[in-house]
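What follows is one chain in structure tokens, specifically the form predicted alone.
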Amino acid sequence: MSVARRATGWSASLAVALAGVVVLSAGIGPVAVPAGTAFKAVLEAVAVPTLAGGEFAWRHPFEFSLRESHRAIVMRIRLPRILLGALVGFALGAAGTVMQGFFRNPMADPSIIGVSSGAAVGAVASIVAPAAVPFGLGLEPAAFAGALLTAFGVYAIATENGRTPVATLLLAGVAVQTFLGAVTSFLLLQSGESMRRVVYWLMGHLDNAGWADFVPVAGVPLLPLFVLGCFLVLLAYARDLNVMLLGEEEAAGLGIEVERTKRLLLAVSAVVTGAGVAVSGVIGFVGLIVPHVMRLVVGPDHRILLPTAALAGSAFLVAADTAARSAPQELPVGIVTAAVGAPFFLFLLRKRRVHEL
């Protein structure tokens, strides 16, 4: 079977699986919706982009009898927080399976070099210290930035006369995140009333999702549109992420231009990224653990591996943060991911599918 065929039939399986984690999760809460229910309020969101009188517009094209308590329970308050799980878990399975890749590691993921430390000194300075935060960003655009300025810097560091060695840049990520960890550690000791949020943001939740972060200017969906066009870059990218790993002069020996590669791979993959954890806060594991889990069922090729890890991260991470949400007392879903990750990590270490790539 081709290589397309075999990426298209694995992807269409994982959309749909992820539709349906959907649909179950927007029926599930401390007010139960029927199923049938929650499928006919999730169609009701689904929107169609038209030009109407030379304006641009969205129209919805189903339209059901429902109760409006149901309606309102799936559309106003689950549907934007499954659909931000879905978004930022698509962009760290994308990212995390880029930066096992890159790196030839199977330990890695998409904090490696830094991302995560920055966004969340970032953020941290903004609720801490939001005089001292240039330009008076925001959390989130605080966390954004702090996660750009870190991966470049990192970048920056480990590069000399124009080539960037794997190992350097590892070994200088990992000098990095200790250091902003330690920043953030003092500006939790300085936060005072603000811990409980601080140290909440830390553990990764999707609680604050609304619409606006999905058409936030004129109409138009800037986030999903700027996470899909980066995923579309790293695809773009797939094969020579494969000839990548047969080592760096053999790919050049292949006509890869490595050095060019690796920099677009790093900053698209950062950019994701940071744009993830600046909405979600610090969510572990699932740049870890669904790249691995996915790529012992399809295999290594990128162009396969790819967009499925990024549909299975969604779906791992809208149903994590159900079981979050659904805790008689709801949790941050990083802790859930965390909880989950770490014991199937170590299965897998204990039966040892856990490969080199």
The other form holds:
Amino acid sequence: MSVARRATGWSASLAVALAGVVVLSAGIGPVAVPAGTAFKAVLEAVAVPTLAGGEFAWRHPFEFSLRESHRAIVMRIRLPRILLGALVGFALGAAGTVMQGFFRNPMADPSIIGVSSGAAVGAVASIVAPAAVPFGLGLEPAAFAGALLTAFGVYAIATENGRTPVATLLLAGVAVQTFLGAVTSFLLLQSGESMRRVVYWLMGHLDNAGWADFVPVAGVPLLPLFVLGCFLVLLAYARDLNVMLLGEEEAAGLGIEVERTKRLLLAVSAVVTGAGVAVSGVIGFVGLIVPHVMRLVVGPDHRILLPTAALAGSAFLVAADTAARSAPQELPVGIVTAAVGAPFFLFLLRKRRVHEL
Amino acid sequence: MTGDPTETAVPTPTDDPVLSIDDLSVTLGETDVLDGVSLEVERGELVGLVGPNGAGKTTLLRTARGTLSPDSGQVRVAGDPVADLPARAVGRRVATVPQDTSLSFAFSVREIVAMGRTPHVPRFSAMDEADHAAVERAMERTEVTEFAERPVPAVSGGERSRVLLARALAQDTPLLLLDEPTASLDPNHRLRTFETVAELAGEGRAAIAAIHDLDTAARYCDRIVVVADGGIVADGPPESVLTGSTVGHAFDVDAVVTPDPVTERPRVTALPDVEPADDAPEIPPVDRVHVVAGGGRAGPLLTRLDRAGLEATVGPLSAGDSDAAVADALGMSTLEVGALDGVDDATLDRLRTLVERADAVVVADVDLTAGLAPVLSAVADSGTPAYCIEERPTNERTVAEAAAAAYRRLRVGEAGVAASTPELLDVLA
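Form predicted alone done; form predicted in complex with the partner chain now:
Now the complete complex, all chains and molecules, led by this one.
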């Protein structure tokens, strides 16, 4: 079967699974919404952009008669959170896949070049000492800026004469992460009354999510478009990633502009991870284990692996967040992904050969 | 040149050599790996690149495909400087069969071979019929079709080498570089591999194979290039290149080259080294020697003297003599004469000076030609102790009477006679 058909088939199946998880999650919560109602409410939220009479507008093709309280709970409270989780999971799954292929290292994850640590410093600084954050940036912009600055810094440190050896990048990333960890810990000590908020952010969370988190500008949600755009760029380089698994020298021999491709993959992964982390805090393990699990299922070909890992990351994070908010005391989702993900990963490690790419 | 180089799949046949290397020097770290190498390879040639470990074969191949940038000199592939071509264009002109590759991820054999089409497939489209056909053809030629669906980690080392060859064939390039392509193959597949490569050359492509095993090189290649000490020391058909002296000083072994009874190609047998290299004598009382060399007889001798820490001067030597190349490579000062000039008085004067300054003179087992007579006489007259190496008995050499007389004076005088270089080094120590 051709690669395109396999990629489409797997992606379609996972998209259906994701939709199922979204609907199930929309029904779960302190107020139980029957599955059928949740399904209809989610359908109602489906919006199609139209240009009726030259004017941009969203059209909602579905309309059902639902109890207003159910509609409000799904639309205003649960769905923003669910879709934000889906988006972040998508970004982490895609970036994790690319980083593992890029570094040819099964330990790689989206924050390997310090993106998460940089975001943490930015976010924590904006909570603890908002006055010290330049340009008066808010929490999310500060986190995003921290992520990008760190990624760029690590890249610059590891680059010499226009070449960026992967091993140097990896080590520079580890060192910078350690350093920024110290900065974050120091800020944490100074945090006083805001400590709870800081810790909560650091653990990764999706609570209080609203439609505003999607960065709507003139009715267009920019964050999903941005993530989707990054994903499409990465997907366009899926074949190059396959070839780069052979090693950089061979990839160059097969016509890949290695350094340019590395720069691009690194930049796009860092940006998409940074965007995800900025809105959700540090959610560990999604970007590490989801690509491994999907590699076991669909094989190493990035043309199939990349979209499936992104969709699976989406579904996994939505499910984990549903569990997090269903717990007797609401938990940060990062605790759930790590608590569920790590044992599952160890199980795979013993049963199958996940330690190879 | 017309058109965009990136769009030329296989450059249209021109008079340009497929590969043209001009005065190439490459430094890796502090080491000069290649120094002033020039090489041209035409369509239809299968060139065997031989030389000892660390001679620069792999570096030459890596520079030829633009992986390494030379410190000076230029590499042209099918007419265009490889440094100016985008990676895609290089990928359409040069394919490489690497020495060893860890293929530890679960791509199937067919997927790995299909990666050879990478430079031909545009970013936003999939492989077309022609691409798939090229992949199937490459797999058939290398006999990997039968295990095409197997994951690469599950195939044997020998099968993997063929998969890598298939990938290079799928790349469909005018130039094929092979780095020890058959090291892990059984004799049958080694034969098949080289037959395939020879066929490709017959179809108008060019192939350069770094080959460690001299017999393999002699057997399959029509042209042998010997790389040693950062340069090309010999280049030509196996019969003329693989001689005892060339092989001897390139590899620093004593070697005998005989025609293979079946293939009639040269067969190289390395003689066991009597004395291991690490075991060189301690600093000898003799510090400075002058060596009478010539005819490519003194390569191993000069190398050993150098290794033993002796300062040596050499000559007189004609400029084209391979002994001169060795002496040069070792940084020894050489008394050179024009190839046809013979030894004139001025040269003899300079020789006397060198001999007087030396603690001893070593006469390699050179042919005792008439031109050598005044040289040997000058040595005999100087009173500096002389040592003759007689690996070959004199009756097996070319002997001119005048030179023989001078040689006898040397031998009878204060001379020692050594049957081999190690024996000489013992005497000097």
